[in-house]
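Just the one chain here, laid out as structure tokens, in the form predicted on its own.
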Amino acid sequence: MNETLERWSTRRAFILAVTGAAVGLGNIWRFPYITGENGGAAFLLLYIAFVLLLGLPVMMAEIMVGRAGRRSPVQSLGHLAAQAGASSRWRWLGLFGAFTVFCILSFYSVVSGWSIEFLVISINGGFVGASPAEIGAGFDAFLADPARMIFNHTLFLIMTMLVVSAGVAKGLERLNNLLMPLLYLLLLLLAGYAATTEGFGPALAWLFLPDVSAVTPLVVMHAMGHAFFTLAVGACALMAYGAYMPDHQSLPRAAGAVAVLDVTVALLAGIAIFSVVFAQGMDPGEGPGLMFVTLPIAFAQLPWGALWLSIFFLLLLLATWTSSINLAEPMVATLQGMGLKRGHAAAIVGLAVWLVGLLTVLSFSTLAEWRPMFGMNAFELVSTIPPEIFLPLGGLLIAIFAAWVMPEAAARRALGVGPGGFTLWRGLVRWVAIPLTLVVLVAGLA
């Protein structure tokens, strides 16, 4: 196949893609979850630390290779891979990809559907004067009820796949020239709001006066894998994207910017999340159920806090629709590579991926006791091992065929940047970047 011949129309609106593709569950749930668990501020800061030394280094270089191929995934490294005179069996990489984000869109969608249904509940005033333990219970009667997990996980992915199938222009770009300053603006909102609440300053602080002591090996190995995970690299979908970059942008400085925009929306969402929590007088550390179950709860008991949940619900899903989007593209980019028009493989992309996620949705209920691996049930394996195996895998392999296999012309022109930068660049994917995402790697296996 031949380069494509699609282009985000400006620098603007690929910075506002990759920024949707990398803002969603990752800032929103996991982020103030994680960082509940992890001790506050020494993990943020380390967080920050292995952005800037693990994540970006690795994203410039998955973006640098589509830009390079100008081709779906599977093509760019086969076709760049034929130019190194190297093995064509990096293409199959591309098709690694596509598999790890299938798994990732089969549960993604099925939690994205779930602030669908909060939202929903919020709007009507649900949560407003109930009990701990009666919003305790709804949610758990929520996940027992196969008949709305599936309704709304068959909408979410209506709502991704009409997108994406809408094409580059008409659909992804302006759909994240849309939803990226209204994303931004509801954070804002929500910010200024936890600033009037009695937690904003036990949050502050609690984010930003770090605690060496609560420094441990394991906390180090949560914030390196937190920080690949929350850049959504490893997948080839930002390769999708890089193939349709604007010729004469600097990638660098784009790649600089998507990682300061993605840590915004992570620290803004904790200052709102951990306000409230703080100011309710409630544990940071709740784990996963931070968002469905102990937010509802603080903000049932303050004032307007069914207009402020609302808000918070639509922030979630704003940002889950661009993920999704992402990790559907490079599917969709891959079948049209075979020759088949883009609605039609969008079409596959979404039955197919509609049809395992009723596996995810059957976990809660149905499916419960079934464990195919690792006593895992299916929701667990899809949520567990590709974020925590496969994503580093395959960043460590882009990385290594971006740093080591692919021709250093064509790495430096679509890089493009002098020769200074570049060896610096390429010092710093070799010597640090692969390494510590090798020890990502090992620490999922393990």
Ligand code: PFF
Second form
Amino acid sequence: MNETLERWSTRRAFILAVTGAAVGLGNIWRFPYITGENGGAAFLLLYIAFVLLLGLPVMMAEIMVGRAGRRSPVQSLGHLAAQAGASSRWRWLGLFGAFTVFCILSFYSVVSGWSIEFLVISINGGFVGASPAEIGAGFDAFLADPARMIFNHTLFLIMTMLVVSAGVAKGLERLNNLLMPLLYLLLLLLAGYAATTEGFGPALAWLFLPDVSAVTPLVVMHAMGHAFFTLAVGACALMAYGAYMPDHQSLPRAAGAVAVLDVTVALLAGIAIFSVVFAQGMDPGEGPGLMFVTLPIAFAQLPWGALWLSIFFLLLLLATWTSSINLAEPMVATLQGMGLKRGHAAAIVGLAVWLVGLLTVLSFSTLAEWRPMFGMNAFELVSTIPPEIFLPLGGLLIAIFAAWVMPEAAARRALGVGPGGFTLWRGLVRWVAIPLTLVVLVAGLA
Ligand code: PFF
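Right, the form predicted on its own is done, so what does the form predicted in complex with 4-fluoro-L-phenylalanine look like?
The next block holds the full complex; its first chain is the one shown before.
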């Protein structure tokens, strides 16, 4: 396969696309509940350290490989490995990435479907005047109703696959451009409101005063996995986007901007959500339902609550949409590289993801107690193992490929930095990111 000629239309478009991939459920839904389950501040600090030490350099490596290869991930890896005289088995890394995003998308689509449901309820004013207990019970009833969840899961996958089959749409680039600032504004507003509640102080303490005794190897592994997940690194998905990156754009600057934007969203969401949790005397370790219960409770108290809540779930939906497109892209690009039409590839991927997604749907009702592996049910498996083990493992291999296998000249050109910058980046990948990922993975698994 030859080099792709497709490019993001502007530098900004690239940054927005990557930010769109990074900012999603990981920041607004997963970050607060994972932090809640892992003891708060210590987890938060570890996660930020991992974003800086691992996430950022490996993200640069991943985009760099894509930009150097200018093909689908599988083919870029094969092509660059051949150039370097290395084994053609590096292509398997691209397939492993495709498997990872497949698993992730299967639950991502279901949970994104929850925001469709909540958007509709909010628009209809369904939460206004409801007590916290009623809101909690409503969410439980929703989880126990597979038909409603399947409907939303189907709708969300169709939305995703339509965009992907049209090519990474200019329309979405523009939409992102307009809506991401709005998402920040709303989160700021929510965090501002949170500051007026009595839960604000306890929330800040919970988020920023670490309890070192809460740190176990498993917590460290969770934090590392979450850093990869939230930055969308480790599954070759950003490699796919890197292939379309314009030549004259600073890669480190783009990656740095994305990391800052991404962490800010998580922090704002965390402050907003935990303030409500503590103000209402709820349990921060409540799990995946956390956001879907706390936010309606908070908004139900605010003037214009139904309106704010509707806007919020709309933005959340858009944020997850831009991430799910990124999740689907490497699978579709790979099938396309194997000779399929883009539309057909998208249909096949969509159907397969839909089917496997049913397991997640049923994990909240019929199959809740079906625990095929590690004592986890299907939802727990796909929402834990791929983010926390596959992504770091994939990131590790991408880092090894970028910093040890690729010829230096090609890597430096694609990274677009001077000799000093290159040495710094490669040193960080070789001597910090790679060993640290290995140690944390091994310790966490042990
Ligand atoms: N970064 C996305 C989020 O935080 O919701 C999830 C994600 C997208 C993970 C793409 C992995 C990936 F390849």
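These figures come from a predicted structure and were not determined experimentally. Take the two forms, find the largest set of C-alpha atoms that superpose within 1.5 Å, and that set is the rigid core. Residue numbers count along the first chain shown, from 1.
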*Please check if Ile389 moves between these two forms, taking a CA shift of 2 Å or more relative to the superposed core as movement.*
no
*Per-residue C-alpha change between these two forms, Gly416, threshold 2 Å, rigid core fit*: no
*After superposition on the rigid core, does the Cα atom of Ile150 shift by at least 2 Å between these two forms?*
no
